[in-house]
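Take a look at this single chain in structure tokens; it is the form predicted on its own.
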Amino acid sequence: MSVPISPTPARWATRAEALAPFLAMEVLERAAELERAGIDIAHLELGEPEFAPPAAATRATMEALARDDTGYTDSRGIWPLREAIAEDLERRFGQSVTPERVLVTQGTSSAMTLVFSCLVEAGDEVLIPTPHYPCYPNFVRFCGAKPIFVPTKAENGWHIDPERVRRAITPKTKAIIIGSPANPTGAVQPREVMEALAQMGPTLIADEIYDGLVYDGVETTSAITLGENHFVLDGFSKRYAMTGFRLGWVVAPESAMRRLQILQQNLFISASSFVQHAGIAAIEEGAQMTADLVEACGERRTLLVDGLRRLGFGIDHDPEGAFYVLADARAFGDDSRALAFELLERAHVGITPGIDFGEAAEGRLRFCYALSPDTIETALTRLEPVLAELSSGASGNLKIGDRNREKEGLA
């Protein structure tokens, strides 16, 4: 008689265990549970504009589907879209880029996967100015490399200090990541900073997904104007409010294109064919929509910043770009994760904990303002009484952390 064999528990790969949760998504997913229970949530946690995509992009998607344009494409993207992206870059930055250096991806997250997989390996170091987009260090760790954080300061507008970066460079430094305009701070790096970083030796990986979303006459500098040996990531999610289309691109050195192509073939095959036609339409006909988005966000930035300051949050500088406010919340609690979930449960407002953006952002909360004025006003109104209670005594801050630890079984 055979003896049943007990299955051996799976041993998860170290690279998967090394990744930290994306707390903005954790907040969103808990908010969805509350909404399924009938609770209305004011969502300020994600970078998701409450604007419709360009009508031409939606129409192009429907037309592509109607003609059954639903098959695989060239792994690098359809040629007309690569041409359109190259032409758009020249229009915006005055820099000629050949379509051969453009690879179309399923959003900028896929672009990051390809670039880090191509460039970074075990033993390398990657410099990350911080506060930073939460996924940057996770991509680095997933490739076996080590993220090295270079802090920026709120009182300096979160601008990168090139000398601080220079001191962090070692023989192991492979790349420097730059987000400008930045998530979560809204900082736009001055051209002299960009030029100084480009001259330091390591490859720049420039995340420019928020390019064009700037205020008060601030100008951006693209890494494509700083030489051909850098990687530039961009896409349609923010500038054209096309988050769910999952369409982005990378402009890469010619020497990297074949490697990126092979990685794309194996990991993702190609971006969706019908969505790529939406990208062409957005570039050709979406300029007015983007202009309207920037104008509206400028007004809503003022609405949110003024409201948060009135409620007791600390904000050193108005954000220069993107559509976020990283506000000092230490008047209400030092544990940003506990505070964000407490405000979700009690005020029914979704906010991203500062710790999601690194230790340099702990004690802060990130708010999105690419939303309707009604959503912003509702959030401020709901937050006011809860924050007033939390700020009434230091003991309340301890209770926030205790309650969240109890929920997680850690108390």
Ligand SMILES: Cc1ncc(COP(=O)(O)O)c(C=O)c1O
Contents of the next structure:
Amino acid sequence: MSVPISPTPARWATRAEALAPFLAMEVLERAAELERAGIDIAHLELGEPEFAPPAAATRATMEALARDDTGYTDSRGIWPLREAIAEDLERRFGQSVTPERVLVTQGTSSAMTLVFSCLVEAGDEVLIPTPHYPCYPNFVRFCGAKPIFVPTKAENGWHIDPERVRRAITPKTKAIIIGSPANPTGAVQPREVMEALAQMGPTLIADEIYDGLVYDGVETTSAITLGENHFVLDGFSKRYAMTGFRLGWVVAPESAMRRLQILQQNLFISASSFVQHAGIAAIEEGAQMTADLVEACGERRTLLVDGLRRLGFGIDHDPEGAFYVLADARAFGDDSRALAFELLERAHVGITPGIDFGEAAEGRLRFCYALSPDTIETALTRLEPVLAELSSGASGNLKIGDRNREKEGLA
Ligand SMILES: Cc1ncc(COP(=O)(O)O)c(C=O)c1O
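Structure of the form predicted together with the named molecule, given the form predicted on its own:
Starting with the chain above, the whole complex follows.
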């Protein structure tokens, strides 16, 4: 008897169906369709610095390619890069870390995949202070576990209240994941908060991809300095404007390294060989580029924050770090997803809906400011007339929600 072959399974895997779309990417992908139709879009939706990577990193990539350095590498990364990352950590935080505790990945996202796969399983809970990076709860759900959100508030500078985190801990709590400096709020958690989180019991996973991108003399606290049992995620995408290189790393407890190595061998084999040489060059020669990026972002932050306030957005605190503003947009509509897509279609400005970062950020929009002054000015100019119309209620702003949900294939 022949078995009928179905072109698609009756049901997709629960883990695939559990994931929500990453709305920043959905905005980008709709923007790309508009661009293909000849429309110019001002992109403020992505966490992508509009800056060139360190010249030395590009050169090192091309030199590696020219000598055919294009094979697989040690799954943990090439030794000189692991050494360079360890030395850089010591330079930045005064804390020595052995290269053996560093594992190089294809971007911080892959580091997150490895760490969550290693730690989290069905039945576990993971605490996530919110607003949060959109992918954190999706990684948790992907592992069959449950994200538990711990809200933070704009009026407290989005700082975490360790007591609220402590109260959310149950016997099922496996880990706490935080980002500092944070996407989307720009909050930098004070040292006492970091210390409290590190001592709470559940494993601390610290996403430090925006470390070093801070303003007004604010200081960051790396989980590296709080003991050897924490997982620290980091990468080259932000500080060195190397998003497309796909290069990151995790610093892990010694006891986790073999597990992570085996996961890496199976899931990714290794990060790209020639890109790893770019990583060494970025660490050795990219400090000036990062300093220039921070200086520029400091100026662009003022340009964007002042401009948004003028347009009627609410911004309680200037962001302390990273390169985003999470602005209160309720003067223009409560449904952030509908509002972001409406502004994309009508003003041709890409912005990320607050709801991408959790319920605590609904009614807000996230804008990136690691951009040229031209891009920021263009966005502000284009937004003004459309927002004026929305706030006057002339276009019946909240009705737009359903229309856009349909457009996104979510209705
Ligand atoms: C907080 C945070 N973590 C991780 C990532 C992913 O970075 P990567 O490009 O290194 O995969 C991002 C990207 O925007 C981010 O904002």
